[in-house]
Amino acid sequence: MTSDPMHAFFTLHRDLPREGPGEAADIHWAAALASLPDTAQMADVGCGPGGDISTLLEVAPKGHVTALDKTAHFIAAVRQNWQDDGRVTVLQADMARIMNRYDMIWCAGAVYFMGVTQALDAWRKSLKPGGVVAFSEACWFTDAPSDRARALWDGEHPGMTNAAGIKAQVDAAGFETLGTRCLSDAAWEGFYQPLEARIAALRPQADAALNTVLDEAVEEIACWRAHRDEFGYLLSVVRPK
């Protein structure tokens, strides 16, 4: 069977524990910085397969998570895993149209679909008084990245900036930054190691379109391991001024 590029991409990005770098410690840090109550109402925006839901419930065990994503098979996976837990609501929805109000909107690596300023502008109305947005965003750590790193991110995120640029985008939305944290190597490997296993499993039967997607993922992983000092993800916890 021949696959088109989008079908090939989602063939790779199935049955993975998460869709981007992250670890439980990131959520615990954000919750502590925000003084999140144990009854917090939280939105997991662009939740993917739901890799952060269990930790969100750890930091607010009496709270509730509304997990939303527009991709049907991610939502199906989340529903299968959380359908019996009354603390979790799962919605197939556009991240630009969040309903209800939350103590924390959590967005792991997906804010670039909208842009930082645009996302914060859209989400302001969905925050309770004192509520925060915690988001991770790809970030340059150097003003002179290698050609290899630049080629990777020019294709994936051409608007990528540095920490000062992210803060300026937050400021432009009328939010203040409570704190920032660079995602650790463990957060990256927690995404890439399962991805590598998925690549190896798919490779023997891959057609041309899927092989292209697999090759791109292999290069992404190799580029990060070789140039991790040049780029990463910055986790920011912000709230309206």
Ligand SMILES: C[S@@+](CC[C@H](N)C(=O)[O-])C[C@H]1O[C@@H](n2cnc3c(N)ncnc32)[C@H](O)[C@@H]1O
The other form holds:
Amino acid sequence: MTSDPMHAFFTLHRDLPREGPGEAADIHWAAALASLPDTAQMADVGCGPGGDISTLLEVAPKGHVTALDKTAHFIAAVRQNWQDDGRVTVLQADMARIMNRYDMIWCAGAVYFMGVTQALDAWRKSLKPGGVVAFSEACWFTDAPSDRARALWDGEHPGMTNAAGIKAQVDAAGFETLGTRCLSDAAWEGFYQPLEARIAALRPQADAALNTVLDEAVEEIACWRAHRDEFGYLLSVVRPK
Ligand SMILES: C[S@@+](CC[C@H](N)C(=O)[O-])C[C@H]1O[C@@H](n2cnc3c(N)ncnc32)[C@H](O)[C@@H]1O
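Having seen the form predicted alone, please provide the structure of the form predicted together with the named molecule.
Every component of the complex follows; first up is the chain already shown.
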């Protein structure tokens, strides 16, 4: 197997249940906080392989989910699972240009591609009256992270801030924060355990480029397990003021 770095990255990042930390309880919490109606129109932006769609439909059983992502093989996986379900529309699209209006825009681990303030600015017009954006964003829990944690996040998200910094970015977009919650260890393990299994399955045939990507993922997982008191994901539910 030969591969370039991008090909190697997407060799690892496919056929996984999700592409970032998250668990069903996060969506139940956000829906309750937002008093989401059971008929809610929802968008799952940056949906990845669609790991959150079934829970979104659980919290709004008479609702609808528009699941969109820019990455073709994630969208192909979501289509395979959901194309026969009339409650789900699947789109390969840019989250900067979402259409229609929603009671909840759900964005798990993808808002940083746009930036919090920029994303909320862009999505304001796509919210129904009373509608919310619920997003998870990587977040420092300490002002003095270890060198190892700093090195990881300098590479992945150089602009990463703390809870006060995320709230300031929400305020700057003219939104109010209804509530926040740190993602649990179970939410992280729900991402990392399947990723570890995929690393183990790919390792025997991996070439140099893929080994580099696998090694980086192993370090990311080990860093979180060793330093999870220093960083995590903050889930925020916000609404235009
Ligand atoms: C960290 S993954 C999270 C995926 C999913 N929400 C989950 O939790 O499993 C981020 C996702 O954002 C998508 N993405 C990045 N930029 C995007 C854009 N401009 N428009 C749509 N999707 C985008 C990526 O393709 C990827 O699937």
